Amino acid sequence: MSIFEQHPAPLVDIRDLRVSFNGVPVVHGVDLQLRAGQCLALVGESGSGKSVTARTLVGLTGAGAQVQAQRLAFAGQDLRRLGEADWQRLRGGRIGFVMQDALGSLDPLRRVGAEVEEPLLLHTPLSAEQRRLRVLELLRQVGVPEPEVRARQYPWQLSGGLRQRALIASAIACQPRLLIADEPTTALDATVQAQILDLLEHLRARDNSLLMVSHDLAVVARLADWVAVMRHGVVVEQGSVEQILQDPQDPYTQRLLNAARAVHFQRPAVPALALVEDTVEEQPVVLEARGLHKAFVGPDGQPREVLNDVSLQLRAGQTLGVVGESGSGKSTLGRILLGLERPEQGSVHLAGQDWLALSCAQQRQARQGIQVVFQDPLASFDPRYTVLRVLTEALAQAGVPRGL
């Protein structure tokens, strides 16, 4: 007998859920249950059907989706029979949803404060002043510094981590009975991640339930009571968090855990590392920054220094890691090194050339030797382009002839 069968009346009850897109099945016969005060974690590799399953519970499965289930219920309400007006009353009020893509989930034309306030406006009788104070309280809860300033900024003016925190603040604004969190800590630094996990634990303590989609098994181990492992749209194994993480039965679950352990615990041998360092010291400097200063003007009209006398050096064959909390200036530094931002002071040399002194044409030519993976992949691609067109354009810019 499972932990779910020992107690009646699950808050979420899913039986034989099947989802397909334009006739192509992606979720096959999923059975899940979640009770008040519990946390259920969906784990599995990308494309396993985790996010589709989660989105189905809030009526956001997507265009062209066909959803079938023997039972699909929340708090005894049959979700299969809801119209759009019913979903709008449910979403944000009784069910909060933290989507994986923070930038795509926030309206770029609305200030952050308005985004966080929207559920309060739709689902509570609070006055305008009460909503304003609640928004600031929520932003503080999720670790947003200077909430009064950040509330007046637009999502695109925030770092990825700050956008993620704003999205979480909006999702928990009405203290929903069920919070669905799709990779809720993926863009957060360690300090803020710990704060968010504490907050999620506090929410559960009030008999609110959490359905979490995550690849981070450390987060799963801390928050989850029950774990369901998905692969190719099927739940291959589910059980208590202790059983799944300590004694998995399915071969896929075993491989998933072994891969996670390899990532977290494997370390290079010290002699080999020393040899590599000695070799790298003899290599030429390919990128060097000296004394970089950069400030941005906030919505209150006051300049805020993002970089203060930052210098670095990168040699051929070397990997340099830049770490720090969200909003500490890491991405701004990267954009300056790419020539996408100009510092107020300082210099950047690429292969011995003064990168900032090059003309636009010279920078375009030099940029072929620099490639970047941006933080937000969805916003980095033109949504009107197919994947083939995106890759073909990149190859053409690099001078690769078509057909090769």
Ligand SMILES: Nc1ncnc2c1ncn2[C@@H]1O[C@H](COP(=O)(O)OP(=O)(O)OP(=O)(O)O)[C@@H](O)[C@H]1O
The other form holds:
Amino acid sequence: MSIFEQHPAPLVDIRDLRVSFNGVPVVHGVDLQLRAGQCLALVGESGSGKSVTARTLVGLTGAGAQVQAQRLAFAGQDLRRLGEADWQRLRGGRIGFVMQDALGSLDPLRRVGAEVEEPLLLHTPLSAEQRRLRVLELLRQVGVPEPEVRARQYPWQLSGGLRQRALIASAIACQPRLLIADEPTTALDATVQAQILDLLEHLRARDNSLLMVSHDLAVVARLADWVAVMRHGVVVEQGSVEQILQDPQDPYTQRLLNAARAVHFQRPAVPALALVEDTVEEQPVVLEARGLHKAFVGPDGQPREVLNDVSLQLRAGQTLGVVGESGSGKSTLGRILLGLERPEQGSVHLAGQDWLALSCAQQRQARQGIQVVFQDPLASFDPRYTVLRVLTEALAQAGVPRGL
Ligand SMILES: Nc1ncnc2c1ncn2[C@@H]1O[C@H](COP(=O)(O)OP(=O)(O)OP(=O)(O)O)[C@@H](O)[C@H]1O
Ligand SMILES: [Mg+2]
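The form predicted alone done, now the form predicted in complex with this ligand:
Complete assembly follows, chain above in first position.
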């Protein structure tokens, strides 16, 4: 029973939603309601069906999906009967959405400004000049510095956090009645995240609704009115945010909350840590960077310094954390250490070898000793490859014969 039962016409009304992919059921009868001006948060373990449920509300469940529901309605409109043209009218206009992994799906050939402008072009009567000003205003609202410069850049010229903000700007461009945000703040540092949360709160205060998917219970606590916990394709528990976060009934929700409390800054006990560091000191240096400088040329032709005299050293068995605000150069540093990008100045030594002096073939060979998990994992896979093929090719690259 939900609090929305008292209100006969919620903005979003989902009853007994069932979704299968090629006959395999993944969502098994979900009931959710969302009223105007409210924020509903979907939480729950990975693979539980949160994103599939959210995508279904914009008609993007996925290829091969079969969707069934007793009721699936937005603002009184039956979504089960919509054709592609109806969806296009709704999407980006009255329903804005930021998909999970959307970073990788940004069109690499389209400038950021055009990306943000698209919903304005499709859904509003604004003139070209009005749209241009609105795009700059939106970029500013989501905390993108130098919006004039950024609007003229391509997505791959932006850091992950900046791209995430551009996506949010595009999603809120038409002031949608419903904003669906699937993990909207995962790539953002604490200060930008706070700014985005302010903005979302502001949208909600103007009677717009928010459906949010988040693993971050602090974000949920701040924004949500109502929380639904999903597991294995069903909602195991739902209730007001106070009820769920303070007095969860379902054992799974209790574990989720305990895990969230435990994860904060856990470190081994001090003596153990000291011991680890003592032994590590004698270990050989695996990776060393000295005096790295890197600048990118902006669309105004001016170079922008991204790395200014960065040095680091990593010994065998050590873990080095690189932290810093969004756009501060962390991923660029990572790409230089991998030899995927060249610095203007400075050196990188990998196991004593000068990385930058190696030929491409030698670098490829050396790269087998380094593994990387990129920020946008979806973008690093070929969408036509199965998981099996991705793993088999990686093993083949490392010299493991096929069939093993
Ligand atoms: N396009 C698709 N084709 C086939 N199966 C899919 C597709 N999209 C999702 N699934 C499956 O549906 C199930 C639910 O996935 P979903 O993406 O909704 O999980 P989630 O709760 O959002 O997880 P996470 O927290 O990891 O984002 C998973 O088993 C997933 O593999
Ligand atoms: Mg998801």
